[in-house]
Structures are given as structure tokens and as C-alpha cells.
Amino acid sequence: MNNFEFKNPTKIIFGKDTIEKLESEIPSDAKVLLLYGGGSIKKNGIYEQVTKALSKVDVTEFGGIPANPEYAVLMEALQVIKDKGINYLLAVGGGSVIDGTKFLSAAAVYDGDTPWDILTKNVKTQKGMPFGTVLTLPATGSEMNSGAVITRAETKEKLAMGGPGLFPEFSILDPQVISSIPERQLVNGITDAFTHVLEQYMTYPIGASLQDRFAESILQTLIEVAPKVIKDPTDYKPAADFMWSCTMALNGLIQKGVPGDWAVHMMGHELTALFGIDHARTLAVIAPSHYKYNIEAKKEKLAQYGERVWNITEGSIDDKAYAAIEKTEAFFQGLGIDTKLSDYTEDYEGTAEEISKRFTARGWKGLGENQDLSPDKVEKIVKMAY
């Protein structure tokens, strides 16, 4: 096991009819900004929920956060903070809106011109404005973890940011809040932390035993929840084990002592960003390209994977690592995704191509765990993956 330092911060307060204990856990004399997506919390509840528990606060409301995180959006509310003097953020929706709120939190103590740079010069935020999280949509972990990810329109650009001072003080995860999530959402939640957790486990053996212990968990959960949720998300014990294992799969658990790899993420968010398809899926997409194209350094930690999450006993080690990869691509087609680019557009002849170039452009020459993902690699995945 590799050495590591662990602190996450943020307070988790899980449960039922917890969205109440809103009100001991901000400043009374905050002057608060709640940052909300397409309106959905006004229709199930949750909105109300919200303002009752606020209701002795200075609230101020920015609503229509889009699926990906927009800057042209984001400035707007960047704007709100600065004439309103807001002092605190409050993120109620899913990985999205909390992203969103991450980067308004560094934006609105950078001292730089333009914020934009926060991302493209990997600026790492010590201490952002503090906020606070409603969790309403289980996927991303972002309730409990420093990193975002933000679009940007007129550039086709979606690019990661982070920092210490960009966890949320508190996050409240009611799991009764997904029985008004659509069944997309749903799905598109499952793969995202499914994927979450491969990019953390499906590497190389390092004998940290503990980690891929907890790492198969998670999938295992994941893969015995899937179905009970997406057929009643009523049912509270499904719910709580889906949005709780969202949570630990990208809450810095897992990741501490093991390497990680992270490059299906990267050519996903491209994909998105030319695009336009949901984030999730793009995962579902590259994943199985990225394992085959990479077996020889994958194998034996896709093998581990394939006999103790699918139970996958005859063969190699070889047969087991193929067997492994169809079973996932098989699963994230249980689901109703489709795990092809071709499925999402026509347009996909030159994709591998430019953003071999984009990677090029940005210096990103060596990703994945071994550092040797060079761009002409991510290409042929890529072309894989159409």
C-alpha cells in the first residue's frame, strides 16, 4: 500500500426527514445564496423543505443551474454574490449543482481577472467561500468530496477543478428524496458511481487489501440495488444503500494507498462537451474500450474483479479479465445504456482525432495510473469506443 494522508471535513447528516436540521447547521447571521437546477425541487417537496428550515436566514435564490455546470450561468450567480454581499452557499441538487456551487465558492474569493482560470491553470483553492449541501440526486459524491468539473459552452471545454477549501461544511442525504427521480437520472446515477469506483480500483495490484475490499463493496451493493431501485424508488433500504454507496465512492476512501487511473473520465467529459451526452453514459461508452485496450497492464486486477464481484471462476487470468468486461458492458446494458458513441450520434467519424489533439494542446501526454496514456492512445480507445 502506498502511503497516503486522509482528512475529509465535511459533515454527513443521513436519514430521513433530515432536510430540517438545515437550520443548526448555518450561521444565523449568513447571508445566504441557494443554488438550485431546473426547478424539480419546487415540484416534489424538497424546495419547501428548504425555506421552512431557512426560514429565519437572509436567502437569496439562483435557480437554473444546467445538467453540466455552465460558466456563462455560473458567472451570473458570480455576480449575485458580489452586489447581494453573500457570505454562504447553499448547493440543493445533485453533483451538478453542488460542482457549480464548488466553483462559485473558489470564484468568489479568487483574486485573478477571469475565473475561467481557475480551471485551465489547475488553481487549488485553500479556502473558498463555505457552503453547505442538500443532496437530491445520488451520483457524483460531489456532497462529499473537493473536486468539480464545469462546462463551458463557447469553447466545447469541460475541465476539472479542486482544492482543500472546496469541501462542503455539511451535506444532508435524505434518501427519501430519489422516489421523484426520473428513471434516467436513476440509471445514469448507478453508472456514474459504478464507474467512480472502477477508476479507482481497476489498475494494478498494490496489496492494499482493505481498499479493494471496500471498492468491491460498493460495486457489489451497486450491482444488488440496481434493479430494486429502478423498479420502486419508494423503497427506502435500496435507496439508502444507492445514494450511501454514491457517497463512498467518491468520498477519498477507496483512493487512499492504491493508484488511480481516471482517463475514462477524461475522454468522457470530451465527449460531453462535443456533444452533449450525458456524463454517465459517456463512461459506459469508454470503459469497456479503455479495459481492452489496456488488458496487459488491467488484467490482474480485472481478473480479482471478475471472480469476486461477478463470480467468474474458470479460465486464465486472461479468460477472466474478457469476461470481467463483458459482464460490465452487460450490466450498464441491463440498464437501459447504450455503451456505443455511434448510439448517440452520427456525427462521431473524427472524434477520436480531435480530442487526441485537445489532450495534445492541453500537455496531457501521459494519463491513466502508469502515466503512459499518451494522446495517440486515447485515440485508438477512442475509435474503439465508436
Contents of the next structure:
Protein chains: 2
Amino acid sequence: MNNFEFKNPTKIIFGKDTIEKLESEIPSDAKVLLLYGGGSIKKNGIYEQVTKALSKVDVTEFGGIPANPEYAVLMEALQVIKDKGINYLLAVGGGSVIDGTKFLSAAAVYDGDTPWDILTKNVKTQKGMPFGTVLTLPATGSEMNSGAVITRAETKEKLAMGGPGLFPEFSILDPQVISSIPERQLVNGITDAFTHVLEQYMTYPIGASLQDRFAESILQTLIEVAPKVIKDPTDYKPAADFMWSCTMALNGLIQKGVPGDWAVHMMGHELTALFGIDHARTLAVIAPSHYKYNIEAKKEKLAQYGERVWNITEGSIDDKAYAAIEKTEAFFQGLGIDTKLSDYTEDYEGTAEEISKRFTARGWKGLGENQDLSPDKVEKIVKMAY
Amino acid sequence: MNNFEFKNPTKIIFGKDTIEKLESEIPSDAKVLLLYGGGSIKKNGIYEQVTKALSKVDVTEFGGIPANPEYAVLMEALQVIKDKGINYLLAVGGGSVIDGTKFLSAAAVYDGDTPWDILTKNVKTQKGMPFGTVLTLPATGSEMNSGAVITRAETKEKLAMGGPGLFPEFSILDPQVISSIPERQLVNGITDAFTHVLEQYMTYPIGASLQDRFAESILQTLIEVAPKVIKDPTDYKPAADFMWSCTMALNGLIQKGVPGDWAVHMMGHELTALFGIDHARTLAVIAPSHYKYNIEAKKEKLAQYGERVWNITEGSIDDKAYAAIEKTEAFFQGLGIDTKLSDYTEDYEGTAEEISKRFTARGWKGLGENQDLSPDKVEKIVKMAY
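Please supply the corresponding structure for the form predicted in complex with a further copy of the same chain (the preceding block corresponds to the form predicted on its own).
Below, the chain from earlier opens the complete complex, with every other chain and molecule after it.
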């Protein structure tokens, strides 16, 4: 096991009818900016629950944060924060709204030249503007971690940021919100959380037995609840298991003491930036090719995953590893998620070269847990995913 | 899944040679009381590492905190805190030293009549004196939770306390400390952590799939590493898995959203108070009888545990449940832990009645996850454990 430090101060408030607890979590004298996305919260009753709980607080609203939170939109919100003297942020939404709120938490206190620096100069925010979240879409785990990914349409870029000061002060997780989530977003959420676990697990054996088993536990639970959640998102029990699994998939716990890969995300982000493909679907496109290409480096863990999660008992390590990749791809497809780039766009020729070129331009010499995935290898993996 | 709230702000610093990081965790202007136990830290090099890291800080020492931290000794330490103007506590030890330090953290700021109230009047400390820990003995999980158990020899009592203000600010976990732990304490630690998981898991099915699997993950890991740690405590890999498993067994995570039992501990505490039996061994004495007596209420979870943790595939639910209890008792015995009260004392007659009488006197009408274990049932369980 590698040495690690772990601290996660976010307060989770989980369960039925918990949105009303907002009232006791936000200081009564706060000037709150309520951030949300496309307005679904105004159709499913969540907006009413939130505003009722905040009836005694000074609240300004900022809606319209898009999926893949857009820098230009967030700069408008930053202006509102300054104009209105906002001192507390409340994200009501999924990963995009929460990620956008994290950027604003950092940008509101940043004293450099331009908030763009936060994304390009690896600024680690030590203390941002305080914020909480009401999660409306389980997927990214952003509700209990300190990272975010921001998109800039102007330059077709998608960049990561974070810092120890960007954990939500609290996050309210009411699994009842799942009942009104469209199936497309549900399956995206399952795929996203599943891939988050894979990125932290599918590397090489480092002998961290408990972290391995925790990772496998999340994968097993997602596999178990996925069909139930899709069949009936109003069924509370699988909804609750699904929601908690997504949070645990990326709250830092399973990545402590172990190597991380994250190359699937790095490549996937480019597919979203280039084609606007849903984040989760880009992961399902890249992951199978990535694991096949890196079979030598990853086969021990792939085989362990095959044995423990998919009950693959027959064959050699290599056989089990390949079978596990097939099971994974079939799992995504069973959710209705296409796993080839050509399923999403006819304009895929040249994509691998373009992504390779971008990585070279950014000076990204070696991705993955062994830092050996050079841009030419990335090109091959993306081509395998056509 | 039940509704829950989860917040655990303790910073974990885990790994090789991490004790030196003390220097950056304790404010340089703090007046520190360094608390430890019987002095083993002066023989195994830990004391030197700690004092070297604190060479620039004002440190007063208080050694001699016994296993089952004794109220009278802690009152002496409280006097030192007052006399010396101490404002930061550092526990260097196992669960007893850390628990004692938590009591002091609470007592140092308590403004009631007597610190004894903290134990008898269910005082929930919202903000104690800040403290950190250097863990020298994996077992209790006290390094990452906000609870403690204090003993008072005068009245032969062992009482629990806690509060949201009693999480350590940081805990340093260097698995290398395990190399100098005597086997007796190692097997106690394994047994203690194992039973902590059982208390949070062996109840009735509530459909919290992820919590179940996380609990099973800890049990599986403890079973896997136990023989390795005992065989060679200098082997870093199993030592690290063991240490992290003990912490995760009782840091709040696996108990969220699920019912808890804790009757094994309640009965076990009395055996320590009455006979001075090691805490972990009292759990191994009580647990098998407790599960047999409550087989009807617990058989679904016992069978699930049997299937997933012990690979018991044959028989009915009842068969699997009983087989799982047998496996558990055999596991403890395999560690060299006796599982009958008569193995520890010849003077066991009347113990069941005495414990039952004590519970009645305290008004404890119903223990366990169903709050239906009345003192007369407790009497039967303890008798089964003779």
C-alpha cells in the first residue's frame, strides 16, 4: 500500500425528505446564490422544497448552468456574486452544477489576474467561498469531493481543477429525486460511477486488500441495482443503494494508498469537447479499448475483477482479463450505452490524431498509472474505439 | 436503508515513516500534553520519533494511562492540563490512551459540577480541546471516531461517551509500529475490529447493499491478513491492511443507514469490569452465545455472512447461520482466543445474574437492534457463555 493522507470533511445528509434540513445547514444571515441547471428542478418539485427550506434566507437565483459547466456562463454567475455581495453558494443539481459551483467557490476568492488561471495554472484552492449541495442526479460523486471539471466552448477545452478548500460543507442526498430522472441520465450516472471505480482499481496489484474489496463492493452493488433502478426509479431501496454507491465511488476513500489511472477520463473528456457526447458515454467508448490495449500492464487486476465481480472462474489470467473486459462492455451495452465512437458520430476519422496532437501540445507525455501512455499510444487506443 | 448523517473530519496520515509529520500538524505555539500508556513507546522507538518531531513545541508528558482507561488516573491528567495551561492533547498509544484523551478533551472544556457527569449524564461534547493521535496498536478504531469508553475501578463501571467535537484533528497511522506489538495484543486487535464489524452488520436485512458489502470486505480482509500478521508482524503489507481495516471497522462509515446491535459490547464491558478480562476477549466470549440465542432475529444476516465471508454454500438458512457462528468461534480460537468465560475465571457462577442486575439497575430495558434484549435475556446469553 502506498502512503496516503485522507481527510473528507463534507457532511452527508442522506435519506427521505432531507431537503428540508437545508434550513439548519445554511447560516440564517447568509447571502445565498442558488445555482441550478436547465430548470428540471422547477418541474419535479425540488425547487419548491429548496425555496421553502430557505424562506428565511436572502437568496438570489442563477439558473441555466449547462451539462459540462461552461466557463462563459460561470463568469456571468461570478459577476452576480460580486454585484450582490453573495457569501454562500448552494448548488441544486447534478455533477455539472456542483462542479460549476466549485469553480465559483474558488473564483470568488481568487486574487490573480483572471479566474481562467484556476484551470490552467493548477491553482489549489485552500479555502473557497463556503457552499453546500442538494444532489439531484447521482453520478459524479462531486457532492463529496473537492474536484471539478470545467468546459470552455470557445477553445473546446475541458479542464480539471480542485483543492482542499473545495469540499462542500454539506450535501443533501434524497434518493427520492431519482424518481423523476430520465432514463438517459440514469444510465449515464451508473456508467459514470462504475468507470470512476475502474479508474481507481484497474491498475496493477499493490496489495491494498481492503481498498480492492471496497472498489469491488461498489461495482457489485451498481451491477445489482442498475436493472432495478432503470425498471422503476421510484423504488426507494435500489435508488438509495445507487445514490450512495455513486458518492462512495469518488469521495477519495477507494483511491487512497493505491495507484490511479484516469486515462479513460482524459481521453473521454476530449470526445465530449469535440463532439458533445455525454461524459459517461465517452467513458464507455474508451474503457474497453483502453483495457485491451493495456492488457499486459493490467491483466492481474482485470482477472481479479473478473473473478470477484463477474464470477469468471475458467481459464488463464489472460482469458479472465479479456472476459472481464467483455463483461464490462456488455454491461454498458445492456444499459443502452453504445460503446463505439462511430455509434455517436459519422465524423470520427482523424479524432485519434487530433486528441494525440492536443495531448502533445499540452505537454502530456505519459498518462495512466505507469505514466507511460504517450500521445502515440493514446492515438492507437482512440482508434481502437472507433 | 435508514436515513443518516455522516461527517468525519479526522485527517488520516497513513504509511511508512509518517510520525515525523507531527511537526506540521500541531500548531508551533501549542502547549501540548503528550499522553501515553505503560511505557512501551519508550522501548520501541516511537517515543523518540514523537519527541524529535515535537522538538520545537512546548510539551508536557503524562504516561501511565492503563488499558481500560481509568477515571482516577485521568483526573490526575486533568489537573496537569489545568496547572500547565495545556491547550492541545496528543495521544500516543492504542484505544485506551486515545479514549482517555477524548475524555480529557471533553473534561478540559466541561463547565458542569464534575467531569463524572460526562459519563453518567450523556453529555455530547460539541467542541473539545483539540487533540491528535499517533496510533501504536490497531484495534478499536478510536483514532477516527468520536467515541470513547472509560472505566472507574472504584465502582467497577465501564461507561461510554462521545460527541461531534471529539474526533481527533489528525491521526498518524504508521503500520511499522505493528512490528513490536506482542502477539497477545495483535490477536486482541484483530478480534476487536472483527467484532466491531459484526455489531454493525449482524442484525436484520435492511437492504443497504453497499454497507453490507463494505462490512464483509473488512471481515474478509481481517481473516486474510490475521495469520500473516501473527506469523510476521514486521511484514509491512499485511500490517498495513490490518491497520486500515481496524480504522474502517469503526469510523462510522459502515454503520450509516443500518441498524446497530452493540449488545455484545454491553455484556463484554461487564466481564472486563468484573474480571479484568481483555476487552477483545470478552467479545469473543459473548458473541457466539449472543448469535445463537438470537438466531431467529439474525439468521438472514448470519446466513449471508456465512455465504459471502466463509463460503458456506450448503444447507438451509438456519444451517448456514449456525455454521457461520461456528466459523466465527473457530476463527477466534484459531487466533488463540478462548471463547468461554470459564476459560478465564473459575469464579464465574453468578456472573449472569450480576450483569442482569446491573442492567436492571441502570434502567437498560432492551439491548440490541430490536431493543428487546431485556435483562433476563441477557442473563441467559451470559450463562450460555460460561
